[in-house]
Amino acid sequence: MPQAMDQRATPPPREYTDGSTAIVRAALEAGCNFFAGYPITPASPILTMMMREMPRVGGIAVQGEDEIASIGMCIGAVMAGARALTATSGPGISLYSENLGLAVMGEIPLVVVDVQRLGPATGGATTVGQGDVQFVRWGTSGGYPIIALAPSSVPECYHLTMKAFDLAERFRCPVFLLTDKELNMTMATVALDAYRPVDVRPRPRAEEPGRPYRYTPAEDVPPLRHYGAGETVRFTGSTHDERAFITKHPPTVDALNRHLAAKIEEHRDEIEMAAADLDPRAETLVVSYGVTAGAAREAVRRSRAGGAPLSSVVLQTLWPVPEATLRRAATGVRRVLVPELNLGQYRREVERVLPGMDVSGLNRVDGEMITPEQILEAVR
């Protein structure tokens, strides 16, 4: 047999792994050199792996005394020049809330992994859920935009973690990676060539002394100035001018707050990601994200084999909402179905983007997964 045929017949190398491992690997390859977190199911595997791996790359991993201290350490580490990651679950995001607002106001590049579980409160610590979708968007004061990505497979855990680090550096803001218990803790066989690395941009250093912020043009993102860079660096969570001095001067306060929104809203084309699988014959569009996307993909495959095809959009960016993608995908269909492991949190966004469209939800909050059969039945 010719050598070329032998090569084609050889399957790619595979590994047996989970989403937590993929996230840690991606973080290290993205240049993460600081981690702080507190044990919480189902995010604890990320903490334990980072504690093990960080010393091997010359980084620092800390188990904080609680979630509040952990995210505070990350913010301080970034201001000292580190590239930082933290990981928690829903109850931890509650405790992160105030410091997340500080990261938004101080324009801190930080990646926050939220491994979702069934809530509220302690809820189902070992139970899958997707109940933090609106929480991460609105969980801190002010209502200013954040970026949230949602992987739907182990390779996407790797890819979107690296992408999260790049977006955090690009827009000087906290970026959420919304995963879940099943995706992070269920072992899967993955072809090594399915991992797609991302070039994470180096952090630009500010050149103008004494001016760590810039508000005009509003959509611009100034470089970060670190502590210990040879000059005094001011940092505050209060409204401040471009030199970080606290101010109540209305035009300056207005410019600051409009900048915090515009630097994300005006760059949606760089942030929004989705995978569309459209069939011109389809009358129903299935919009999914996260672990539920696996069932949606299988339902679409079966629908086409059965002669009643569905179209699908798997959202990789949840915030900002990929509005243009949703509108294009909904063209020509009569109905949209949004399967979620909550009571319809993202369906609200789809209804807002597609007014007048028949948008329905398929929802489970009993700790079990949505199945392809349930999606097909909901369509029928």
Second form
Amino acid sequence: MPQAMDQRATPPPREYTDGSTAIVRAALEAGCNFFAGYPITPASPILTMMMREMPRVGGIAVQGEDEIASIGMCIGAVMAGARALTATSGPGISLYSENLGLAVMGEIPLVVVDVQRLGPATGGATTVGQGDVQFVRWGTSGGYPIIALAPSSVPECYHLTMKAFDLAERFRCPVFLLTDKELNMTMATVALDAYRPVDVRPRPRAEEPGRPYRYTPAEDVPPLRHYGAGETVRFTGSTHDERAFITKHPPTVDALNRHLAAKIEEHRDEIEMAAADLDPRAETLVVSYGVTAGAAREAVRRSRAGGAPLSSVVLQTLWPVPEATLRRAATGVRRVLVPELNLGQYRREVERVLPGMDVSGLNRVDGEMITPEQILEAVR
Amino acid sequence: MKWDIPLGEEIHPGNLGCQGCGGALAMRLALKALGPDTVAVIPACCWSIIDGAFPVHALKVPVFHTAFETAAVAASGIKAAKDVQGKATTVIAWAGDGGTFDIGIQALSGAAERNEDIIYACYDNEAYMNTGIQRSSSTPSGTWTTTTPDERPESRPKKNIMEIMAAHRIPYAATCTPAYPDDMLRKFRKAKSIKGTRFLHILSVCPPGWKMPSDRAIEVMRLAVQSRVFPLYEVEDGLAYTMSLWPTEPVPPEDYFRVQGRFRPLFEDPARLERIKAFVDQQWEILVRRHRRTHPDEAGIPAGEAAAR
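Next, give the form predicted together with the partner chain, keeping in mind that what was shown is the form predicted alone.
Next comes the full complex, this chain leading.
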């Protein structure tokens, strides 16, 4: 053995794993004790792992008869005190739609993993895609604010899952973890010290009985009341007052709908996360997320070695849009490139946030990934 | 016995089925009975893959690959349009057990209740094989799957889809398996001749999912029938039961289970195995009673069966 290798410090322990494993591990560490899901590629590994692991920590995992049943069980479990996760892919999110609205209206903390595959419809069950970005934003009737996080690596699958549970508890709403087939099913070598656990806050206990939906001001998040916790809890998908009685009283209905938006909009600073890697010499900013960020990071690295440096923002929060970060990062650049595995769904948001800026897309919907070379070619 | 399986094929040689796939063979036989003027409606299931991608499409008949939960209703819509056009095209919904017993049962129940003029065939391999062997409500008790692992094998009995369909009082429901091709063809021909909702429940071996050698595929489906785990019978108008085959070989259910690795947990739990065997006997006796009620004067019942309570 060469001398140099012999004297090298022991490398940090590593493991060979995938995003699904990281998500399951993070969920269990976050205190998730209920899972329900339905077989669908590429989200099935989360289901099979949960069916195996959940009983070992004293929780319950159920395979539903379809996606409607799966998310419905999760909502019921949360209302009775559980911390719940469900996981599916695009066609399953379609069937989640009505219950997502119910969870928004009933202010249910719930983490929903959408392992994106190429769509629409069956699309490519084993093919990567990022076509659900706007779908999760507008995935149920009536319009609603939503939180969606997008990991771009296996370690991020871990800590953004924990973060998703924390945000769900903080804001009492469904939180999407938007991953994709490659992140979840492609094995990767990960240094164990790359995992960064996140503190997940306990569910606050209600002090004053009888007002499960009291919010003053509108951005307040009232504590969740559980069934069986000593008071008579009501829950309804209809417009309701602070005691969860159905109402059509216009000022009350108005306050409810504004509250559902304000609790998220007024606390964007607690939700928005992005990793900016800016170079003062850069003329182009690359805005990426999810699996595409891997190619973006590599393109940025090569661009700097090549003397024509790029700036990069990798978004960890997709919804709400990290607008301030995008504006800061775009200061001084001439153009912005948004590579994504759809036809420009997030580019719309970047264009909205950066009016007047030259924003272009690099888009693939052929089931293949965007390469660093394509990004470097697009910015040339 | 006269061998009258047509030589003509509605399926090209070669498809993406695994070795020993019962579903691939079942489709081949079903289409021999239904003929070329047939539209196949296939939801998410193995057959949405088996049919193949361009340019190796296996089926000669038109295929409508529909959403998972909509096989019965998409077929109903196609049949309605054919009715409007005055065409007698046979429309068959062809779904797996997940798409029938679980996610598709609402649409199936609705179509059956309306007595839609479709054939609904469930090729039942007793789990979600296409997504990696997750249990379904068709998975029998004591079975290993990836979501009912060895330490917690399937605890519930297989859902009785035939009784559910019979309860809709549809004109025709029958069980069959490609291990008995003459019986299967007869039932598909009969189904084609009847108007209204017709349901065919096909036991369909899956060697990778059942953890068994593919060269025993036909044998294992025969064992299922001969051991009375999967009886062959017909139900007309939901009430008239007719046994199609009286097993002639004394095959205990263990012989059927033992061939398949998925039933390994069963042999580590003798009490459960005994319960399942008793359950098989009970189910059989119920069917024999119903057959006798339908055919009170029939002389052809084997002596042992005639004595059944």
